[in-house]
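Given next, in structure tokens, is a single chain: the form predicted alone.
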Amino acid sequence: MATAPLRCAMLALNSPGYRSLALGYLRAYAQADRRLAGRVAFETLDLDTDVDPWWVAWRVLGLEPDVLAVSVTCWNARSVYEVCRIVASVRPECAIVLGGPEVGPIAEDVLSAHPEVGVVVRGEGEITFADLLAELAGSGKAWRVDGITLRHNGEIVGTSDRALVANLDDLPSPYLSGVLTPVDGGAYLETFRGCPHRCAYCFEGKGYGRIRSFSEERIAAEIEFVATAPGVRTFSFIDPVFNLTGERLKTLAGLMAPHVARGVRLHTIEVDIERIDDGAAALLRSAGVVTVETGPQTIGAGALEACHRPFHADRFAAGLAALRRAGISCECDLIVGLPGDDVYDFLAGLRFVLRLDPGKVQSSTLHVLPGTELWERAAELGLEFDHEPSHEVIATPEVSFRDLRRAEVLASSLQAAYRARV
């Protein structure tokens, strides 16, 4: 008599309208693993963050999973933990596996605080997750899998770190494999992993050490698939720097050009604005870019030094002017509560970007994220922050709790007035 396959429910709570690229990679790799063929059955629930956790748990439990795998970020963590608690209460035999930037860097703490969670996947998860499922569907010796932290013999233990994927093309495409169906405005592509910058407040690229890229052939095939999908008129890239190099920008513009001619556009890609001139702006325009997102995050000398972030006001202004000449709107981001910044530094940043008239100005309060340098150095820098997600800063040596709130209110009013200008 054949053994029933292990039922694996994969859950993501996304911003409304989006689908989880992370879960797409995990499922595409696991489904292609011959060890799991016929032994593991997959079901993905791509839901929105505004769905009530009890309703999410109801959806999960309806699948009667043996394994629940969830992608966790600081934005959805509280809901995820609530879902896991409910699922474990109703179906205690279900193995709950978490992964993602919110849990990987603090895996032991997560398992200590949430007894319903059995395993945390650290770092890149595709190979690790497939290995874990192979063990769960077989011998059950999960402690032999590299790259996880788990409960073993009544203790929380971490296995050896998992090496990075050497060749990203070894990871099946979530789109080309049929795991993800592109949706208009909610589809994202990834062309490389890592980041050339090492900003102390950002998790992007942490632990990667170097930038690894998918091949041009793989990128071209994914662009073709997504851009020609029925109903897709806009999509984007999650690359932290779209204009990573001039040659790469030319390549992407060339791959996008035939689809741009049909009316397809890219929305809100992230750029290094200080490296943009009229030529680069023209390439962005030919790639179908409508809006870009960039810093400066801060212009305060103390915060720039503490966060290892370069900033050159003249080059920033020149890049923004080039984008405006090309008809591309720019979203300038600022962060209030960075170490080394006082309220006047933040307001100076607001004045700087508003004078440039970028198209959109957005500010947010610092979130001290697990795995970042600011998380590790919080005590040294005097950062008081909420240790529960989303880890918002409470006070710094330069800015009190009350002044942080005042700065947020002032920034919100200025942003609203800027949006409403005639």
Second form
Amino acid sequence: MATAPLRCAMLALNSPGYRSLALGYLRAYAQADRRLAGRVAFETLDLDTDVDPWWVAWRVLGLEPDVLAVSVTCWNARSVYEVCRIVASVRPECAIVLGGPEVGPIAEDVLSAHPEVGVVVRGEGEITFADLLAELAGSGKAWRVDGITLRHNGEIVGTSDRALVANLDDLPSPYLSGVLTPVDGGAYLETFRGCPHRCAYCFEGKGYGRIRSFSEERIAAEIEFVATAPGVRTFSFIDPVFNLTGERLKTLAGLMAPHVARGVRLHTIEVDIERIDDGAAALLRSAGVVTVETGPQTIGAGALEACHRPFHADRFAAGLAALRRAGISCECDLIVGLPGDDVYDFLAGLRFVLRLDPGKVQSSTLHVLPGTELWERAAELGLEFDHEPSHEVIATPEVSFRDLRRAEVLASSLQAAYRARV
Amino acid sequence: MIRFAEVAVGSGGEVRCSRCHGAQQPVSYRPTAEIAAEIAMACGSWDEPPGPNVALAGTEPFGHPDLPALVGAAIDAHCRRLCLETDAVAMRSSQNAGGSLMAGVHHLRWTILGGTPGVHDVLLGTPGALDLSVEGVRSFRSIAAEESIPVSVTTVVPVCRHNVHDLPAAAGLAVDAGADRVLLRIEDGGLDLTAALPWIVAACDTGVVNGVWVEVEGIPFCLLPGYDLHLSDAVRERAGAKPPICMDCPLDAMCAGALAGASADQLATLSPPSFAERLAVSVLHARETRAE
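Alternative state: the form predicted in complex with its partner chain, after the form predicted alone:
Expanding to the full complex; the earlier chain stays at the top.
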């Protein structure tokens, strides 16, 4: 008699309007894994962060899952933990597996603090998750899977780290495999993993250490698929630096060109603005880019040094001017609460970007994220932050709690005034 | 950080304390062509982004017989941010509010004398004025929200000895009406700053805890230790910088940005009496009081 397949519910709580690319990768890889064919049944719940955790749990429990796999970020973690508690109470036999940047780097802590969670996947998750499902659907010996931290014989144990995927093309495309349906404005593509920068506050590179790219053929196929999907007029790339190299930018512009001619556009891609000249801006334009997002995050010498960020005001301004000449709008981001910055450094940063008149200015408060250098060095740097997600900074040696809150309100008022224009 | 060129559409009829200023001067408006030329000049000579930005001020702009033409002149002059300094009463009409928004007026500077009718209406000498004014601001904000137009509302409070105790209520009212920013403009040279300080501080805190920025103009930052971020933009540039008012202070030469080095004896030798001196005495007194 055939056994019933393992029911795997995959959950993400996203910003409204978005679908989780991470879950898409996980499911696409697992579905293509022959070991799991006919043995695991997948259901994805892509919900918004504003859905009440109790109703999220209601949706999850309606699927009667044997495994609940959740992608966790600092933004959704509190809700995710609440969902897990409820699900575990009602369905204790369900194995709860978490992964993502919020939990991977602090897997042991997560398992200690959340008894309802059974396994945390560390790092790149596609192969690890598929291996884990194979064990859960078979022998149940999850402790044999590399790249996880789990409860085993009453203890929390971590298995060996898993090597990074050598060839990213081995990961099936979430779009081309039919796992993810592109939606207008909410579809994101990834052309490489890793980040050339080592900013102390950022987990964008996810500790990958080196940059690995998908092949040009794979990128071309995904662009073709998403750009021609019904109803899709805009989409974006999650790459931390869209203009990683001039050659790459030229390639992407070439791949996008036929779709741009039909009116398809790219929104909010992240760029290294100091490397943009008129030529690069023209390539961005021909790639259909209408808006870019960039730093400087800070212009304070102390914070730049503490965070290992290069910043050259003239090059930054020149890049912005080139974008403006190409008709591309720019969002400049600033962070308040970085170590080494006092509140006047932050205000100087605001003044700097406002004088460049970029189009949009966005400031946010520092989040001391697991896995980042700031997380590791928080005590040494004197950073007081909320150890509960989303790990917002509370005070720094340079800025008091009250001044941080004041700076947030002041910046918000300035942003409103800047945004309100003819 | 976002500067506006002020262009007066006329004079008289400002929202100000009748006890300080006496009876209102009669309202008179400048000719449209003259104002339009000034707008064009302000926009044409704008040299520091973001901008150009123009505020139509001086007296109630909705009383000007040709306000649409003035707004049109600003748009023609490529004005990026256009602000009306108004009591907002005319904005109660959805036609006025909607028309202004559609025409490009996305900044509103709204003046109140207090947060309660008992202060605002009495000091203005117009019963019912505050309620009408609040209604106007709400109408502006509500239509902007319906039309998804980003707007910015600043509440200006001219501060004098007659309304200083109502500043926290004024900040609260501004929050409630949907302001993004409150500007406390200290204009009364005879104001007892030591007595005013707790009210100013309370107004700043009321704003911050409700997510609305409160800025203070016309007071030396040495009066507001711990609150220096709330001082007007020029002062905030860098800790230790001085606002223009400090140049009138007899202690300016010895002051590194605060009154730390001044003694009562030094103050006693100062003459002749001036506003700045009174200010300095107030500062010292306030410091000594706190120290005790």
